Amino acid sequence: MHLLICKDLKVSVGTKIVVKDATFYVNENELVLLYGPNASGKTSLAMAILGHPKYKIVNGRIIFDGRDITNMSMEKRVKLGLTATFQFSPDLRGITLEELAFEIASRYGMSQDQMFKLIELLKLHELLKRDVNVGFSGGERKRVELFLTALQKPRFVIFDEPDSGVDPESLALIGRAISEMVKNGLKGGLIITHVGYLAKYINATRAYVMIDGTMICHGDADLISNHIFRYGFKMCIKRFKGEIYELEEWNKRKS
């Protein structure tokens, strides 16, 4: 069953078109990768799915759990269980990570046992008494962002570049935590990535590639990931005299 469907999406910010053509889906209980170089429209797509008022849907539809949410407010989408982790989380001075975690957990009904399991999984003990993100490393910020998101018990998460600027240890911990979220009620996730280092730590099934605001190819997550690691983004689609050879066809020709 499709949990999230984006069909023929075209998105603008002011007078600029930032997403030209995006069609994809995420099934229930599935993690899907979205690859693309910087400034390819990935984060703009995420903002449109979340309903950020700055990102206007010019064309297309967004369906979540059988409901058309294309024109739904961000607040209503969040209440349906849509949320995201972001690349750049703010410093929160005057409140410790422990205080904020207990507040979020109590609001969303997460048990203390579940919360402390996440703390252990993400190795956050030494950060609990510190103000949120103040002086944290890049890897620590990403782990904290994932932790605070998990406490909200979301149904669907857009993970925006969780592997960007992250040390190898944090990368492995983030992968394990996402897998734990799936076991504990997360119904689906879209993992936006530029580098794809997280791919080997999670059980993603499919992957899409976005370049210049357009979905240019998709396929098996391992196939797409390995191809990008070897050849980069330019070879996801090869154009010869107007003909488009998709990834699998190009691989056949190389072999």
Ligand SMILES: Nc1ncnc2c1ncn2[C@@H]1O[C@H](COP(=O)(O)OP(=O)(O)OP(=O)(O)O)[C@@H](O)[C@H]1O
Second form
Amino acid sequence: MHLLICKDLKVSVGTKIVVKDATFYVNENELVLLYGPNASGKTSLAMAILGHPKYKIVNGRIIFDGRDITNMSMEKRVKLGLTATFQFSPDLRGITLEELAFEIASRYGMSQDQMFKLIELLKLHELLKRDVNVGFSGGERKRVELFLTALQKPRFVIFDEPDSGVDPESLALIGRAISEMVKNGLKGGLIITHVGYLAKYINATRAYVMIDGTMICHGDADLISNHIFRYGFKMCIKRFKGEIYELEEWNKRKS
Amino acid sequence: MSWRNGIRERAKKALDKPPKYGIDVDVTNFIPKKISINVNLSEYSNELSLVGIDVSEKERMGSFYQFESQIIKAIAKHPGVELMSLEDAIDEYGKDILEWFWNAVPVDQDKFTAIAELKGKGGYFIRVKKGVKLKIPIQACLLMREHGSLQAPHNIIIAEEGSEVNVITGCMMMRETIGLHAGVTEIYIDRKARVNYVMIHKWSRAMYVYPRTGVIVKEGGEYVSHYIAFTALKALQALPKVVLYDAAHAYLSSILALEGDAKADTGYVAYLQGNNASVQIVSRSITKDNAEIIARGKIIGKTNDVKGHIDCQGLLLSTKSRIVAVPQLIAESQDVSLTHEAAIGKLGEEKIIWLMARGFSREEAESILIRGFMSVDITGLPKNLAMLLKGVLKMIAKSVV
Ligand SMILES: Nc1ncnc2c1ncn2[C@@H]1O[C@H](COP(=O)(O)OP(=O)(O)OP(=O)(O)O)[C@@H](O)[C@H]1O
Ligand SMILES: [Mg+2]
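For comparison with the form predicted on its own, kindly provide the form predicted together with this ligand.
Let us now look at the entire complex, which starts with that chain.
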């Protein structure tokens, strides 16, 4: 059962086309990786799916939970349980993490026990009394982003580089937090990453590669990950240019 | 009361003297009024809570209520503090009141101080005895509702050596009608004493508001002031003057969230008069509709090792509103450290989007950001006063979007 389907998606910001052609799907109970070089359009894709008003869908459709949400407002999408963790989260001066966390938790009926479990899991005690993200380190920001999103008990999350700049120990924490989210009702996720380290801690099934605004290949998560680490994106472009390619098939054909 | 004649003479000479800042007002249009209704305070408990007044008086060390020019109540719950109307204090102290009468604010400063002396009624007198520390606040409530009314109370707070007092003053115009509020407040903080003063104002579209405040902080004393004004008003001008002697410290904040055609010119002036004195002046200005705020801060460093900082922030919520930040630093000694920062902007769209991704509506997201913007340092306040201030600011942040 497909939880999220994006078909022939084309996205613009201002006058610029930032996603040219993206077709992909995420099944229920599936975590899918999205690779791609800098500026290839991954964050833009994430924002378009979230419904960020700046990112306009020029072409294509987004189907979530069997519903066409292409023209739905961001507020409604979030209400359906669709959200994203941001690659760069903002500073909120004058609002403590604790304050904001309580506000989110109470609106989503997240119990105190569940919340404290997440605080424990992500080792956030020291940050609770501080203003959200103000002076937080890169890794702390990533943990906080995961934490606040987890409090929403989302059904589907686009994780925009949750592993960038995160040390190996914190990476394990983030992996565990995602597993905890699954326990709390997360039905699927798209994980944007450059490194795929997180794959060690979570069970990603498939992966896509986006280059220059286009999804150019797709396949088994391990296979794609290994391929990228071995050959880089260049090989990816060379071999799969122009079409979405099923890597498994390509491999099968080769052997 | 012959001792008062000289003061009155000086006041008379200043009756035409316009305010140094802000727009001028014809004060002769306003006269003190009596209340035309029967007052049952508990009926107003919700409204009064908006300006920090708790009619149940549960967590209050004393209460003072003045409705228009009538004193309804003045009761303290602690033997270490005197709380009464100014008239009663003058009766009791006679000429001795001169020690605290028009010393921190000159009676001939302008027409507003003059009219307060000549026509004003009421005001509270609070005197906290040596060494008495009152963590639970005293509340003072000043209400207006009559058309064309002048309310010009004269308030005096005295904190004797080593004492502490927390005071909430809540002022409100209960109807959409024209009026002038020109309250005088003099605060005398003796050596090592502390006064935390929270003043919350909620007026109406046609109100002229010209409070006049002077504070003297003796050696090692501390003064914390939070001034909050929200909703609409016609014109507001206030520039409390705080004089700090050796090792005295003050934290002075003004938080304004104004709408409609409000015009405000507010801030603080601090004189660092003694060695090691220090001050922080903080302002948070929010404008909606056509509102205009001029946020001032002025520090005059006169002696050695004094420190002062002005932090002036503005937030525009409409294209037609206007904010002007005027921080001013004056060093009259070589050994001063005076700094300022100022910034004016609008709400960050990316922050709103991020909060919306966390499940908030656009309005809620804006209100959270506004709440964050308004937050000032409340660590110097006792817990219940800090909570009260937080609650009021939260309510304002909700109502302003
Ligand atoms: N709001 C915007 N205004 C202008 N250009 C934008 C905007 N958002 C994205 N772009 C441009 O679109 C392109 C794709 O950006 P995007 O952030 O989607 O890349 P990305 O794949 O997430 O990159 P990275 O791996 O570096 O995060 C870039 O050239 C970027 O500058
Ligand atoms: Mg990105």
